[in-house]
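What follows is one chain in structure tokens, specifically the form predicted alone.
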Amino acid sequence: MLSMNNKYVIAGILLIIPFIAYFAIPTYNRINPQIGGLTFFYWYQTLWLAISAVLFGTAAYILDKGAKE
């Protein structure tokens, strides 16, 4: 089992993660490639938005669990 301080920093890592994705804005401003018509710039946003729902879950599930314990 993980300890109180080690959810809390698994559940900061997890929310963090996002945040450097959506500002690293040089890796994904571009064209190609395009992905049904959309460019590159939109297609990597919009795969950013599922995969920043799972991890924010992710930690609020992490979070959550620890808290009933």
Second form
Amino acid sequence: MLSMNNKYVIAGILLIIPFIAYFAIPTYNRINPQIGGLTFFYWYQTLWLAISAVLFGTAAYILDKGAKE
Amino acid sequence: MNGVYIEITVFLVFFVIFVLVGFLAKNFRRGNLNQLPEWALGGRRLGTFLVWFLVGADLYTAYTFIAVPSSMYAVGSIHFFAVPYVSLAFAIAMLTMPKLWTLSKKRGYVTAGDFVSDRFNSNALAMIIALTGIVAELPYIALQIVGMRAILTGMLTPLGGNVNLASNIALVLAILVLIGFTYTSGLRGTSLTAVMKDLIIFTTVIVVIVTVFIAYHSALHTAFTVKPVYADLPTKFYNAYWTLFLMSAAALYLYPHAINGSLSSMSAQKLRLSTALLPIYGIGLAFLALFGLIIYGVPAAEHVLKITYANNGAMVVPTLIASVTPSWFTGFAFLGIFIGGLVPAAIMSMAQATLLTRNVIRYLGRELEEKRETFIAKVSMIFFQLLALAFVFIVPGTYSISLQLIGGIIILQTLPAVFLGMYVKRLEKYAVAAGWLAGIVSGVYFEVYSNFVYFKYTIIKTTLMPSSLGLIFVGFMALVINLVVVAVVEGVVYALHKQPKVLPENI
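Alright, leaving the form predicted alone aside, put up the form predicted in complex with its partner chain.
What follows is the entire complex, opening with the chain shown before.
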């Protein structure tokens, strides 16, 4: 069982990861590799939406596990 | 020609059903200003999955259907900032909204104005925040009207062939339908229309994305050949890109309608979980944004857009849909996009009316009886919608995303009062008010300077401004100035050895 403080730290890290990913613009401002004619710049950022949802969902789960309604 | 009649008939039939259902539903439960306007239906009674599903449809407004594809078409990759914006907005919401929900539950807040009044013990500051919320919603409502107008223009133009006449009639019809809908559907969206609206919108999003991508899967390659600069982000836009997505994300949950929606959740936990999964809907937004590129690879649709609609970017999505789907489905999809503007516009003006009655009129010392309050709320909604109409004329349809961003510049100035107010223990109301004033004045100044002096436009097109970092979002600069002023005034208060007011014990 994680302590409440540790929960917040882990959830905080999970929430910050997409900020880091999206702020690192030079890392994804590329044309190749492409998927179905779509350049890397577009599909990479779209993929990160799905990753964000997983990260945020995990953060919500960690925070609320064992918390009373 | 025949197809156009089928299209319009399908549109009208579903629209009539939509309105009738709403009208009947109204009689089941009476609206009451003291109850939260429900952004999605009955958040208090439904499970996480259904809430998530229904709230998701609320993300598909004219911003997604019309404004983002339009600016992608006209300006290019920089407007893909809407994708990181969607992700980060929900991270910020997860940090702030459960906290606001818990405070609201404890202290009985319904609006951000209620919170500010209690937190800073100042009705005047609450009134400033409420009025800022009301004004910030105006351009956002205007954007929804632009979306409704685009759809009606797409249906009316083939009838007479005169696009100017069609788009003027479309604007009049759009505003009349909006006023009529708001007036008859009462003070809050009723649950049955919410379900129906969401089903229509989801069908539209899924079918449109699938059919367009199947029909034109090779179009992207052509598009990047025609517009090579759209393939990635020009380096000079880096700072514009992150300031746009960061500030849009920070702004979303300061909007009165978004706060109302969050507060209508059943519990802080359910709110957190359903918010966490919302970025998935951004994937639909990303695909719709790409329509602005795809159209460069679809000669037939691009021809219609250029010749018939004089390159009006707002017509990108309607044109692509009409060129790829059968008439009956075009009619259905058009209805989806139409109510995707109509319902959010109604909800936004409801949020405005709530602020007006709760945080402006009451604080002016006027206690109104419920019946009179309801009447004022109804009339004010129509008044606000007509005010919003003014914004339709100062920003061209192609650049309608600027409407949402102008709203962002304004609403961001409430960030210190609402978000910092929740987390920073020692925050002086004078500091927040001074920061707000500096932010609003500088935001308006930079927006006007940038458009009319720097870029020498004759109409408002952009929300970017020149700076030592290159082009950046005006809202970013204004918020930085706001925060600096807040810090300086706080410093002065400390220097004078006055004890800044501390949060009341039980907040």
